[in-house]
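Just one chain is shown here, as structure tokens, and it is the form predicted on its own.
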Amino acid sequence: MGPNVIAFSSGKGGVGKTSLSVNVASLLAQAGTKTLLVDGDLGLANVDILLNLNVETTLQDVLEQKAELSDSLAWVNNNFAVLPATSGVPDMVNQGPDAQKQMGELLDQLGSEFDMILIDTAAGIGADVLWFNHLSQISTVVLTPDPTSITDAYALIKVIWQEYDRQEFHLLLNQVQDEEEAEKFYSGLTKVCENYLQFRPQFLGHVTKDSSVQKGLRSKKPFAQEFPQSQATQDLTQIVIRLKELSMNQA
């Protein structure tokens, strides 16, 4: 697999992870990067809802060999495609080794067709979240200043480290008041990781709390496209630049 797969995960739900994944993909595509967004929330998929896509086949159909991979891609524009998942199918969450291997092979296949692959995983520490991170070259953990978000983000990092010995994580602070607040919470979580796990997560960046984000969600369009001058879009643009640099450095 090429060094172009990035997982977006979070310890808890409600931190804006899927919205950020959608908007990062949109900004990458806008910059000319052929981008695939995989909806890795296998039981409660919603990427297609945020983009108002008409989905006919899903990742489940591909894994069960009911559809060809190419037929399951939903194209937002010429540079941006989505591999949608299912919603309300509990069995999809508990995939065994065979399905995990198959998913790895699918990402390998797609790696030759796209410049960047983003995986929006489910929240929490489920098996699917862990192996999507294992399949990725870059693990991005999204969190907010909420104490439970920080605690759960640490738990996620710890479990992935225990299961796969991954020690490189990139933290994305969302819904913060400003850069100072983001750095404060990043510093706090970093100290805990250094004390108990003996490694230091990297700071990917922050996204300021901004009303344009909710407006984008309600309109079912990426806020980065609807409100290109907003503070949230400016913040996320810097994060996209860093992600591209990270991907190039690992190539």
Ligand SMILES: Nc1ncnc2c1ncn2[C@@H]1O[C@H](COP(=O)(O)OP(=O)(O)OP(=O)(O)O)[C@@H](O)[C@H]1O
Second form
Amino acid sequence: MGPNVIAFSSGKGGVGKTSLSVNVASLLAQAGTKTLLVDGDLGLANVDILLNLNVETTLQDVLEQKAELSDSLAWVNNNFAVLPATSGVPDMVNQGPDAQKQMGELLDQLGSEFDMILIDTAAGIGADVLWFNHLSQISTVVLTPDPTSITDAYALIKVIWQEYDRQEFHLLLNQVQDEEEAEKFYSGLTKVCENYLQFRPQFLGHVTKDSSVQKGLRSKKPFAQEFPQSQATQDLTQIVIRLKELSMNQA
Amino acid sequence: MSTESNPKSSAAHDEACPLGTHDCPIYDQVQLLKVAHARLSQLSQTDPLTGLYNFRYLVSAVEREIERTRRTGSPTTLVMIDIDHFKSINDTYGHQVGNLALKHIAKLLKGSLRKIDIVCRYGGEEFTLILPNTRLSGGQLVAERMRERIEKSELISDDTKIALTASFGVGTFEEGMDLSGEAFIHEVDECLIRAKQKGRNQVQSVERKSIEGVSRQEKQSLNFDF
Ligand SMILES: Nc1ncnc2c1ncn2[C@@H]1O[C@H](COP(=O)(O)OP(=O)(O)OP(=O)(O)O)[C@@H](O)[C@H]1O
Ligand SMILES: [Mg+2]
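Can you give me the structure for the form predicted in complex with the named molecule, which would complement the form predicted on its own we have just seen?
Shown next: the complete complex, the earlier chain at its head.
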């Protein structure tokens, strides 16, 4: 079985990549899946903050051969590890093809240790965002009903498609009122993709706009653990089920 | 002693011993070494047969030029040239004629370029042009011109006219590109190999996938009106 690597990207910033990937990871781990969350936001890393982790060495240290991979994993629990990143080092963002290759090797190595690897990427369509997607089996695109988020999600899909010929994208509609609204936006974006790119993205699911997401953020614990009954957690549980099915089909 | 050892004054009066001693033997030796050093460094950069720059120089010049592209944004184009069927020229007419052909091509290349362009002999029968401040289209033009010139040129040895053609690979290093000098040379070399495979006596260029952004129409259709 190969590694199951899932990237979370969005084009537009602040739509919920980090909040959702942290909580998907936490739910996967809770269900017994050995899960690694890689902080792929090499410029403005903050997975560690959301999980209140004490970080000593980071992904960048590993890439620069300054630290061992195993020493850089921060364990949230037995099934849930984070590979944190360093924040505020601008030149790390413009990693060359060497870093991409190294990262690929790193993921291969980690693939034997974990059942599932999630990557929380940076906003935008920078080179690192593109190659993190290239290195993943599953590309998840997070978007909200905000018109700029839709355009940016489309731009991201288009550029990854042009660069790597990828035609499989999984849309995650975040901060919606309900499933109906999510599906409306999904079919709107799907039409444009079909028209101009000649393929259909898939619908991964939706997460309702829910104050428990913010509350979780403030408590520095996954909202899915803090508020298991919340609408957002219920929505995310559906998404986790689909992701598991997808990764089974990939293997 | 201390006053005379000012490096500035010794540089300014290169002809005389900085200590002011006439017929200073050490100073004479230093001058000879300087000349020898200049010659050696030139030799270490040039190909003795053609007088062109050699492979070593090429690599450092490519690094220097792409660094300049990164700094200034002005593109650098590389043209790689390989004489077609050179081995059979050597086998049929002998190495002397082979060398003659190399010199002949070297002269053609050197004779039709700008001052800032750099011509190197890359290896056996391979040549490389570095064209600073040149886009791909400009490089393709130069390559096509050279191809024609070589095809039409005459190499005569012992009253036999030897037909010469060459294959070309062209590539351009643009601002913001993420590629090492070595990788850039390799990329253009791959193109040259493609020109050979496609039947020789032709120019092939590195085609980079151009990424097209989101068009106005796409934006309009993304502006949902629910
Ligand atoms: N379903 C939701 N309901 C309510 N608030 C949400 C929801 N999802 C995300 N948010 C809020 O949106 C904000 C941005 O979230 P987050 O940091 O996860 O986004 P991001 O895409 O990772 O941002 P960046 O691009 O800066 O990395 C946070 O304040 C978060 O609490
Ligand atoms: Mg984030």
